[in-house]
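One chain comes next, on its own, written as structure tokens: the form predicted on its own.
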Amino acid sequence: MSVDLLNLTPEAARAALAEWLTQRGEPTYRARQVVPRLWQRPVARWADATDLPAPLRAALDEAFPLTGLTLRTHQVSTDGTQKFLWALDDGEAIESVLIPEGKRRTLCISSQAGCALGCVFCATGRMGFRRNLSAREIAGQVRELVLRDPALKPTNIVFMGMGEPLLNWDAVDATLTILNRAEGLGIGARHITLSTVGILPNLVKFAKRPEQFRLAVSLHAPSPALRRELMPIEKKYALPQLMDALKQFHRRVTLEYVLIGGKNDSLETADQLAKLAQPLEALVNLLPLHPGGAPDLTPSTRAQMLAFERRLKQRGVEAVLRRSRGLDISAACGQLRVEVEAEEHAHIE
């Protein structure tokens, strides 16, 4: 029975390899040669690890086969944003988006195929939930970029792609370790952000991790009634409970807020939002509604977004109005997969 080392934390992978190498009578230094080939200097298959003897490579291939993601579609925006649609072994597909900004390269990664949460402004929510991803499939989105070109290695990771990371906690927990450990991808904890709608039991588990991982909360409405309209999860984990839980999180929290014309962008709503953000000293990330994400909703006007941002700042809240990236490609989360599937469906018919 072969073992998938890419599903294991670097420590667990090292232990499994060390035991196997000992049984084969290999010298102990072999583990130091093999482990970096998983994440630090990854290889697509063991045959490519030419610093190892050929018989060992063949044996590794049998005991620990390496499986990757298959690139189905790659789009590059005029602003440098790159979007990747990856095919998984069972035919499911997931997306990642690489956003360059100066020396930073932020990769937005998926944690589930589809999503069960059904937020009204999200393309992924409309496709429904397909399945959870394994740690290999989540961290593999980073690994595949490094394999394509080491210069593409992200400096920052955000769990803001398809899916809700805290509904796939075990795999996300292992992935955080793979991303952060020196023997893994070696990305600093403060450069890794987990974005959640607020799944409270697993939010507590995330808060207990000792590393300084960042937390972003998809808020999008400052009152339970409005949030329920936009985000069905509000029925299960209500806003007051969520805000109480965030007070227990001893690191700075970012509140994500998509501005939707005529829904959640009035100045009165900004005042309500300020009341929530102030006690947390939270940063508010204001995001323009991506037109491809929700065809039935209207983005706020530029003037209204600026007025909303200004009102928050007047109330002593740090707020940043982000610009939409990749508008000329299908960069709204889940949009590319929906479009590719529709296209394939049309060809079949």
Second form
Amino acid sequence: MSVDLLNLTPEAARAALAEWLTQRGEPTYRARQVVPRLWQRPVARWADATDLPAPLRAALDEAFPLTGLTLRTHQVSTDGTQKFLWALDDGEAIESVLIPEGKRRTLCISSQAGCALGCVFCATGRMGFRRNLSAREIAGQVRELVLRDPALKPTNIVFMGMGEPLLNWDAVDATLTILNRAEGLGIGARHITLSTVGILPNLVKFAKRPEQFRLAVSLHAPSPALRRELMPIEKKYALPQLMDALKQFHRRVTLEYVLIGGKNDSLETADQLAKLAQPLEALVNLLPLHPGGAPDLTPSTRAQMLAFERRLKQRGVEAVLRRSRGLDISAACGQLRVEVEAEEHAHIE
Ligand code: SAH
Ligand code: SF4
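For comparison with the form predicted on its own, would you give the structure of this protein in the form predicted together with S-adenosyl-L-homocysteine?
Expanding to the full complex; the earlier chain stays at the top.
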């Protein structure tokens, strides 16, 4: 099988191209013309790279065919949030959500089809694990937007779509490079956030990367007992070890905390959370529970969310209560795909 250049970092793609060009007796400077067509000024097919000689385009198409993601559903929310459901070659489906906010356009991307970790509040978790995505499929979510309209190019990326990025480390590692390098998508490391429940061995690998990528940790509970109720991963990578690992991470961490009515939203729980967040000087992101994830859980009341936020601030913790975006188009973790499947199911029955 031929090499897929879109799975390689730009450096590796340039090296593979240089070797191939040499074998064909072409000047190696051609590699510098070809590489930008992968990510920087992408083309859907080599035929569209009209700055290259036609015979070279045809040969590239033979040796390194370009494949994209197929847009299956596109929804635009009344608040401007856009949701894209992509079909992959093998029929799997993944989603990305584009959230405009002033001058920023944040794209929330998926790293796996489904997720094995089964957090009780999460629609992706309910779906179970289907498979890992390749770097082409992860970074491809950005590429497809740029192909459609360069003005859609995101300024910020968050790995908060479907899947656990640190359980797909090799592809995510390459994707981080593709997103960040000037010859790739050229998005600044501080504008790229990886969100994880805390897969410790791979968290260390992420922390070792020299770039200033941002880290968000899905905490959702400040005690091991409560966390175990919400997130089965707590049995494998327990909260105390996770907190120790975060102390070693020499950059500011964001703690994500979904507020679930009567579960993790009491003021005593806020005090426990403050004790964890304060020594880390972490930012706490409070997220209203998206109801689609778990029919048996209820979001906290607005009053309780505000009280929880206020309590954290009183304890010296920087906390932000996020708005739910794209609620009318089910734009949260795994929601759209689950809906489309439910609809398809309904049609079959
Ligand atoms: N697996 C990674 C990244 C994807 S989930 C992780 O869990 O961090 C991205 C974020 O969406 C996580 O913080 C997750 O807790 C949140 N999320 C999942 N289901 C949600 C729901 N029903 N309502 C609000 N946020 C949810
Ligand atoms: Fe997986 Fe993250 Fe959803 Fe948990 S919250 S099931 S880790 S995608």
